[in-house]
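A lone chain, given as structure tokens: the form predicted on its own.
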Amino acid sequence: MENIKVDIAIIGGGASGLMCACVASKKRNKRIAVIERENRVGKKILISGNSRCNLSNLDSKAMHYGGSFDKGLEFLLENFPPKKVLTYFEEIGLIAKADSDNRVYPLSRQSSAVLSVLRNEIQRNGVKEICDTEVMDITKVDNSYKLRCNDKNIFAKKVVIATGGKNNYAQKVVTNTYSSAMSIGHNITKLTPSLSPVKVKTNLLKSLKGIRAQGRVSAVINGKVAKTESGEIQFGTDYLSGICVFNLSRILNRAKNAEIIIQLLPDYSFTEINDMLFKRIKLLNNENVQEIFTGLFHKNIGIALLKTSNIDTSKKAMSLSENEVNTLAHTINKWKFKVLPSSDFSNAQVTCGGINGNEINPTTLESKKAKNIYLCGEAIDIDGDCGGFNLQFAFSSGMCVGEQL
């Protein structure tokens, strides 16, 4: 079996391994190896953002996350925040824009050009890609660590552990990212899909496959609204999607008594909705009850809306009574959906959950478990919603390593 020997091993070619990589790098005489199990780094950063990485966002503050490295992410904000890291990509060789929503974009709008100037840096300075080589357990054997491998045996004096999430790349799901964190005693909290669909217990929306609609979205756990969003609602099978929804999932995939309200109309109150529907029933007269929903929703949202209340799709508006038009105004105005919490990760674009924040150092990010063993990017319990914070996330924490090795 092959015995290397490096100064620095990072393990996981990802965003924040290859971050870290380039900033370690700078430092002359170190010998760095960027250790990936896939046939080349950094998969996923090709396909983030529909393939235009949307690598960082203004708005990055500690209300956006969620995990249990809170004080690390707050010092992780504060002295590598969005600007440094976008200065640091302009050095080497990438332009990037923020669009009206502070999410920030490489001004080709192309994933492929974030990797180039990674890669290209990486090479500039010396530091040696491993592919297809996935690291089992790390050891401590004198004064440096054994990273047993599938084929080869890696010996360095300092090691990080930068593995990403249980869905690595591309929605492919994977089951030990953890085993080399766990091999030197770090604990992983609870795994759920983030930033992922929501499957709800309804037989209403096969007949609302693709459709999409303007809304606000609520996580209602335990009876009490944890948190809203607005955005685009996109119907599935058997589940919710769309940015909004996402933004709730890392919440309502861990919940035990959750449900998802959809408020169709939130500008206008349950009054307010009211009197338009009677106002369009008055209008309508004989024609059949479906036609309410005209310029309003898509017909089939309508049908739906219907059968939720409990009314007869075939009858004619007039026919409606005072309590049926009351049902449906309470129904268009909370859309309520039984949650069923998931643990499927092929559509989830993150991990929620991860190597415990309290067993790692906030300010150096090293494991409190091992002295010279760091730990950055997914792979820490942290997870933030859609919009460039989880990559800047991984970019904060491979640059905070990088400057300590």
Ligand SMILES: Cc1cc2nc3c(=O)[nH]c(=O)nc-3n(C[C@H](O)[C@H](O)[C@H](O)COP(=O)(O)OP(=O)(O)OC[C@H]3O[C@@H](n4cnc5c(N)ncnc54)[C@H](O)[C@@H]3O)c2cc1C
Given for the second form:
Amino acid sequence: MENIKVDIAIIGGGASGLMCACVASKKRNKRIAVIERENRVGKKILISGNSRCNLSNLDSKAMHYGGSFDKGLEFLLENFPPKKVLTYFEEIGLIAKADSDNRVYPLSRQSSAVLSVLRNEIQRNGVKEICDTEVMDITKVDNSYKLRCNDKNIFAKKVVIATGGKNNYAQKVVTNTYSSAMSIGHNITKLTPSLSPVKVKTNLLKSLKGIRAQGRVSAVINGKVAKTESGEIQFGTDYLSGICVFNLSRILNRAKNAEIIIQLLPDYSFTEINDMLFKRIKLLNNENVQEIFTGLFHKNIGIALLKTSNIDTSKKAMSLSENEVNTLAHTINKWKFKVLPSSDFSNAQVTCGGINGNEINPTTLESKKAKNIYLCGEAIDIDGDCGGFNLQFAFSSGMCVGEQL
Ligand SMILES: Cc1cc2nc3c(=O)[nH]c(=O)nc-3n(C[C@H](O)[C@H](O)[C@H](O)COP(=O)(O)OP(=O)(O)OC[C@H]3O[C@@H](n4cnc5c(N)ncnc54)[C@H](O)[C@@H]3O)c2cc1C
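Which structure goes with the form predicted in complex with this ligand, now that we have seen the form predicted on its own?
Let us now look at the entire complex, which starts with that chain.
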């Protein structure tokens, strides 16, 4: 079996590992290797943001994240904020620009640009990429660490664990993501999918597949509203999707008794919706009840609202009882869906959970379990909202570790 010796081994050639390699290799006085189990580095960067790579968000604040690394998060975002990361990207050749929602993209809107500048920089600085190599575990051997890989051993004085989350670039679930960290004694918190569609228990959605609506969505856990988001809701056969739903998924996917409530007309109160319905009914008179929704919602959404309210969809508008109108107004105001907890990572953008944040030094990101081993990126128990927050954390933490090495 081949033996390779380096000064610094970075396990994982994703956003955090590559940023770490760039910063650590600046001085060019160390042998650095990035070890990647795939046949090339940065595959997830390429598919991020629909291949446009939303690499940062100028509003990256702790409130946009959750997880057990909360102590380190504030320090990190203060000392390695979007501005610092974006200035660094500019130095290595990437021009990026924020849109009106603070989401930052490369000017070319091509994720390949982000990967190219990171790879160009590590190549200029002599970093070795070792691909098709999966690290199984880490053991201490004299003054260095031995990384046992599928077909070789790599010895390094310092090690960075940047292995990402449970979901992978091709949305396939992989195995040895946390084994390096576990082999040196780290605990992994509960892993659930995040920034994913939310599965709901209903037959009503079948006819809504592919339909979109604007609205407000709330995650309700044990009867209490836990988080609310607004935006475009996308309907699937048995799930709800869209950025606003994604942002509730970290809470909903791990809750036992959860509901999602859609407000299709969030700017109107129940009374205003009720009054609006009565006015429309008066106008429609003898026409079918489905016409009430013309100009408000997609026809199929109207039918689903009627069915949820137990109203016969073939009725004439004028034959609706006062009770039925009230029920319909309630449904439009608060359309409730029972959530089915999910452990399906195949469509999740990030992993909620990971290496326990309390086992990591909050300012250096060095492991509290083993000296000279550092952790960065999504492998840590931190996940962010949709909109550039996750890559921002990956780059900030990668930069922080790179400066320590
Ligand atoms: C479809 C999709 C779109 C996304 N879009 C965005 C977006 O626009 N904006 C945003 O902020 N976030 C986005 N994300 C999330 C973001 O991509 C991740 O949070 C980020 O890439 C995490 O970086 P990382 O370096 O921690 O992990 P990764 O990028 O996952 O890199 C980890 C690397 O480690 C390798 N690895 C794992 N285990 C081993 C091992 N044992 N041995 C060797 N190598 C190993 C993996 O193959 C991988 O290449 C998206 C995610 C997905 C799936």
